[in-house]
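Just one chain is shown here, as structure tokens, and it is the form predicted alone.
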Amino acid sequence: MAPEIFFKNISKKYPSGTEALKGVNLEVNKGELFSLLGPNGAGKSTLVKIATTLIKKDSGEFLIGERNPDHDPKSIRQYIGVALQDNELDPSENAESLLRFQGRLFGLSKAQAMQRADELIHTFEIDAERTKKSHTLSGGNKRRLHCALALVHKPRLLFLDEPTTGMDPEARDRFWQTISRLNKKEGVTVFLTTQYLEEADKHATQMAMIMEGAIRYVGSVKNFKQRVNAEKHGTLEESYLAYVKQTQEHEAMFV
């Protein structure tokens, strides 16, 4: 079976002389949730927006859903459903009113879109913000919105870029409770960026650790845990704190 996510030697520089990715290699199977881990800085980002279509790669290739970006951009836009960091929803308008917007957007008929908004709303139990506009709407339910907006279209793959970003506990917990179902019942394939490593160790199953742009690790959550702390059994969050500190401690040996 081909991956869902395919990345062959990606690279890309900035302007200001950057080197965000330094020939990046990873690939995602199908209806995994899968993490993707690093300090800030270390090109989580800039991968997503890559595999996204909102920037451009410099050098390498990748497909998603067997979709080649270079030929077909338009049908992996189709194909996906993305919530980034920045909520980027239009202040003047209502919930309701964008989700069905979105709707019409992806082709959806009128009753359609209307149908998929109240879908969403309940889903994300944003009933009571439905007719408030985007500015008024907490953190949280803003990033609430945002994730249903990048569902509207039924996506069968969903980049997460720090979703859960100004959501309160509770809040958090109803969110993950509604993508944990998309991705084990529905099958949707879920690429997780997040600096609560909490989360990462309690729904993904496999996950990279990337550095300075490039991945240093790609397996198991469970196999990475045993790696950096074999004898400790501790959490992600301690193995991924242990392994920046042996990964910088050996670097600085060699300057």
Ligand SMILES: Nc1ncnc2c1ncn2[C@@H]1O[C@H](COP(=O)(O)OP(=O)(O)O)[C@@H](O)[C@H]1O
Given for the second form:
Amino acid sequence: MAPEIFFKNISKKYPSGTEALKGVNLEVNKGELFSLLGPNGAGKSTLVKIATTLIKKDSGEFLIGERNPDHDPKSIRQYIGVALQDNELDPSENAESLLRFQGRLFGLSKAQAMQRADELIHTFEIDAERTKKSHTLSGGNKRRLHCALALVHKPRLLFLDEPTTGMDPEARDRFWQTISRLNKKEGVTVFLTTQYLEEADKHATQMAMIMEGAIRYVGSVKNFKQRVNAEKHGTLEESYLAYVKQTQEHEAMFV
Ligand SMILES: Nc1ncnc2c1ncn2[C@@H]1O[C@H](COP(=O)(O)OP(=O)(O)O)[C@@H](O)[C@H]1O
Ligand SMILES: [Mg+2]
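Alongside the form predicted alone that was just displayed, please also present the structure of the form predicted in complex with the named molecule.
First the chain shown before, then all remaining chains and molecules of the complex.
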């Protein structure tokens, strides 16, 4: 089966001179809940923006749902849903109107768009927020609205860039119940970045580790833990911290 996400040798340098990605190779299979981990500034959001056709790669190739962005960026945008880390919501609109508008953008009829908005408001438990202007929502509710917006057209592949930032533990738990159900019951592939390693530990099966624009590990979460940490029952967070420390010490030997 062809991978759902396929990156080959992707590089990206911003005009400022920052080399955000240095030849990234990565594959994600259909139906996976895949987590991309790495320190701040490692290149995670840059990779998500390239995959979702929001910015352009400098070199390399990639396919999303077997679609090639160089030939058909539009069909990729139809195929995926994306909740970006730094997206703005129109402050003068509310959750309901934004969701309905998004539905119309994706070709739903007025009635369909209203029904879909209702469903997603229910799913993400933002009923109490439905008619509040978006700029008055809490950080966590904004993130939930972003995810709801990403799902309006029922995409089979969902990119979530730090989706739970600003949510309290209970809201995160409810959010994950929703995403987990989409992944397990409906087979939606999820590509996640997160700073909360316990989320990746609990929900992701496959992961990659990116540091300074280069992929350092791709494989199962279980294998990552076993490789880094002799402790059998350690958490992903412990293994991650040990891995970053080992890498930094190793690199310090060569400066
Ligand atoms: N629009 C931009 N212009 C210039 N540099 C950028 C831009 N966006 C990100 N960067 C830089 O590229 C690197 C990777 O950033 P990013 O992909 O946001 O990392 P992450 O999401 O892992 O924190 C960082 O050094 C960041 O400062
Ligand atoms: Mg980021």
